[in-house]
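Taking the form predicted alone, here's one chain by itself in structure tokens.
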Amino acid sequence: MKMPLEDIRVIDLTHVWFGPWCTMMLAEMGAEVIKVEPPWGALGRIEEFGRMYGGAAPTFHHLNLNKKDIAVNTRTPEGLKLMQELIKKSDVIINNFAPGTMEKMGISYDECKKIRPNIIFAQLSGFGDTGPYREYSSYAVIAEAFAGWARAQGDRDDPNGPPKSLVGALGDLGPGTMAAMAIIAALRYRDKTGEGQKIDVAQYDCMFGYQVMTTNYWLSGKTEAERRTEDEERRKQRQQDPISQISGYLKVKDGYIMTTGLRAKAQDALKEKFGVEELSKELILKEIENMTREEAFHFFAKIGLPTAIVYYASESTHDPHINAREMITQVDHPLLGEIKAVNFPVKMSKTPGTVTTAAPLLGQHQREVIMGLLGYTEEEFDKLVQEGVIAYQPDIDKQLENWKKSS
């Protein structure tokens, strides 16, 4: 076995960030992930939502590596039949539609079990399949707000000011990672028992689980505002500590660095370096004001103080450590040619995850999946195209052939 999930086939009925991140994690660990889009394409292919590159938004390219793609109108009888045939040959089906949508489509968990008794059915949603908010819609920012993240983020700047959303849709990516972990656990359980199961992943549940302030509240019996008042004196005392004073974002010649951590050895090393008996924030800032970010980073890091260069994301792509860790790879895209992509972020000595293909074109693998995997004939395939059950662009094959020749 070269890849841990190389014998697993996944039907991907997801969109936006939450679901696609989950399915991409599985694809990068070797699963064959077949993305099923409507004939008009997923949200990431609609130009009104932002800039397009090669027919898709940057987030679509980022979140759909290693996947195959078919475009099917699942609301037609023929499209439903095609989906049922695909379910027979798959191990996992994942969606992040609103609860109840799969039932309306005719492929609920109960229906999927009739087709494939040991299927693993993952339902990803904002609030889960039970509870008073079950039918309400959600996005990352909704789960972040409910679980206390937005209020905590705002309080860092001004406890009396407005809440602030987290940057980067962590309310999608965190729950998506939890979903991938749960699916792998379900596969392990099926290996031992032969039984599939339903997995119900709610964004709100996951973001609530990540929020350690809940335990702080239970143990102290006091709200954030009450603790803030009590901690004021303690914070003042901590601020008198020189290392505490320089923890945070510090201005240097060409931008900012971040330092943190209370380490006595680092404090002693700084005193020796500067030839002083006592440290102050003013002294530290004066010593680093003419340093570049890189110089200040190495200066503090080598002393033993956890430090970072404050990058834009575009700058981090040039960081030598990220490149040494092989976090950037290259893939070939049929329309864009060779492009860079983020590699699988976890290192595994025996079965490393890998990125092998770019995000697919709409319907790029229609023939491979519908004819090759499901056994439809050329005539049956053409009929599906003519009746609008599947979207198929005849020039895709030509584009792919030209791309193969050129590469």
Second form
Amino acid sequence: MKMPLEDIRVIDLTHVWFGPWCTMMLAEMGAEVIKVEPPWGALGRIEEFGRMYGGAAPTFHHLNLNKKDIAVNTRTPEGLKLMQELIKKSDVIINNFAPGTMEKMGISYDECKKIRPNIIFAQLSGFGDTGPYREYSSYAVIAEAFAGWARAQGDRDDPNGPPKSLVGALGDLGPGTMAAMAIIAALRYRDKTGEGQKIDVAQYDCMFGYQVMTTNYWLSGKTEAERRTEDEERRKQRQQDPISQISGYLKVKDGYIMTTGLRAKAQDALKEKFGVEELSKELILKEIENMTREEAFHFFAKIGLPTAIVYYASESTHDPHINAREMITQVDHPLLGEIKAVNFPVKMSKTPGTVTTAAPLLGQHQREVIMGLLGYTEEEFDKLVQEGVIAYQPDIDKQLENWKKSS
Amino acid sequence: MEKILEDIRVIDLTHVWMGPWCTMMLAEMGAEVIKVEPPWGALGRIEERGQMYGGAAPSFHHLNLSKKGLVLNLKDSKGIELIKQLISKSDVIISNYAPGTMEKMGLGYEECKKIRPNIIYCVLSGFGDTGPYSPYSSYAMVAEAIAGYTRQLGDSIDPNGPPKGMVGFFGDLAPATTMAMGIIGAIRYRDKTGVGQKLDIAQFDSMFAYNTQVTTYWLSGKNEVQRRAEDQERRKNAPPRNIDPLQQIGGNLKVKDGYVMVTGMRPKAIEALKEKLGNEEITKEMILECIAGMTKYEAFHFFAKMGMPCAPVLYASEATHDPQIAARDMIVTVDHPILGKIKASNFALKMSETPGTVTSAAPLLGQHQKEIIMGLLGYNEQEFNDLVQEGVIAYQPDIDKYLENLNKGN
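And the form predicted together with the partner chain, for comparison with the form predicted alone?
Whole complex next, starting from this chain.
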């Protein structure tokens, strides 16, 4: 055994960000993830205003590494049958449809269990499978607004002003990692007991769980407004500390750095560097104003202060540390050729996570899965295509052939 | 077997937020997590400006649920001896010290492997165990800044203005969840092969991987400024979307008592809106006027029922009163030896056979000292007292009394 999940097959009915991130984590730990798309392609393939690369949006390329892909119209009886046959041969089925959709499709948890008794059935949604909001739809920003993140972000600038949405869709990706964690845990439980289970992951639950602030209010019995007033008082009392005054985003010659932490040792080191007995904000800012971000970063970091260069994401892709950590890898895409991709973020000495393939073309593994895994003949396969149950892009064979030749 | 990790013992040498979140996830799935603190208490127990509750900051209470508390002086050779005995009886050891610290203490991966050959050895840090920034220290906002989030948030306000820090310490919590996932993967691998391994996670690596923006730049070869200019061009040249006022109103909308967040552009919802407003054409003004007199919860249900993804923008303290959170059992009550019954956030994933559980409040400093050192490691009372007197372990004299109260309370 080389990878923790190499014996696991996952049917991936997810789309957009939340689900695909989760299944990518599983794929990078060795699972065989079969992404099932409708014949017209998954929602996440298209970015509304952005440019497409090799038939998909950049985020699609990011979130679907290492996966196989089939294009099936699951709303036809034959499509449903294909799904049932796949479920029979799989360990995990995961979806982020609106609650009730899997039931309507005839592949609810109970139905899936009949086909594969020890299946692990993961349902990802905005609000979960229970509770008053279960029918409502969601995106990352919704979960963030509900669980207090957007209001807290707005309060940073002006407690009386509007809320502010976060960037980066962490309301998708944070819960997505949790779902992956739970699936791997459920697999271990199945190894030991033979039993599968249903996992119900709500973005709201997860973002509420991640919100460490809540405990403040339970313990203090105070609201944000009351807590803020108290904090303000305390902050005023602390104004004497020169390091705490310079903490934050500091302007240097070519941009900003972020520095934080109040370490006594670093303050002493600063005093020594500047040859002064007392530090002041003005002194520190003046000393660094002619440094580049890189110079200022190393300057502070070397004296033990947690510091960062404030990068654009495009700049962090060139960072020497990210490159030294091998966080960037190359994959071969049938249409784009060699492209860069982000590597698995946990370095595991015995079972390193690996990025093996680029995000698939729509239906790229159609033949491999339907004929190879499920045992359909060429004729049956063609019939399914003609009936519109599965899609098979006529030029895909040619594309894949060219691709094999070049690699 | 009732809980997934019930046969797993974790030695938790982590502090602040990142490590404690990771080990809390493991504890809520059933692992026995032994939090090891110095006699003067872990850094995270104290919040600099905030109020303390039962001897700890609110965030400490949040991040250390379901763990046992052990105090060891790891600067004393006998303390190291004790932790080595503990390693021989454990499955996972996890630390977020500065790189090199574990080695200095004689607890490097190679040493630990000698004691427990199949140990799963985990290192959490800002920049990881390799690479040029490896020795540098970090916090959540450092990882967020260096992975592009901070600049992006600033850009969402003003591309020519300063960067803007994100709230919520996702730069700690997200990498920590990734690590918990990796650890469970490594446990499964050990189940099957008997082989342990070392896991090295860096906040920078993890936040970089979470940032799906980076792929855009590799594919386009353009940087943010160039992309932004292009996007604006494209938007200008796009055909007018006069049927879609929601596209214009998407975002944080003001209502009577605050804001709602509305997003998504679903045609069905737009049809439903037209019907509600009794108009063929709807404008942004009409919608804003329609919701201006609603409360944020009224406006939320109004939009959500039509299928628009919508949220009332809540303070975290308001979210604790939200009916969905209550219906999802996201809040549990635990017994704290000093504070009595307190509320805590439940494990966020609903697992039908193996529900995650919050079993106990964040421990007092050294709360499980006797249970672990005498019970697990087999020291007798005399030896225990000697260790206290020598300053190898700390034992607060009033802990026995607190624990008695706790037992009485149950």
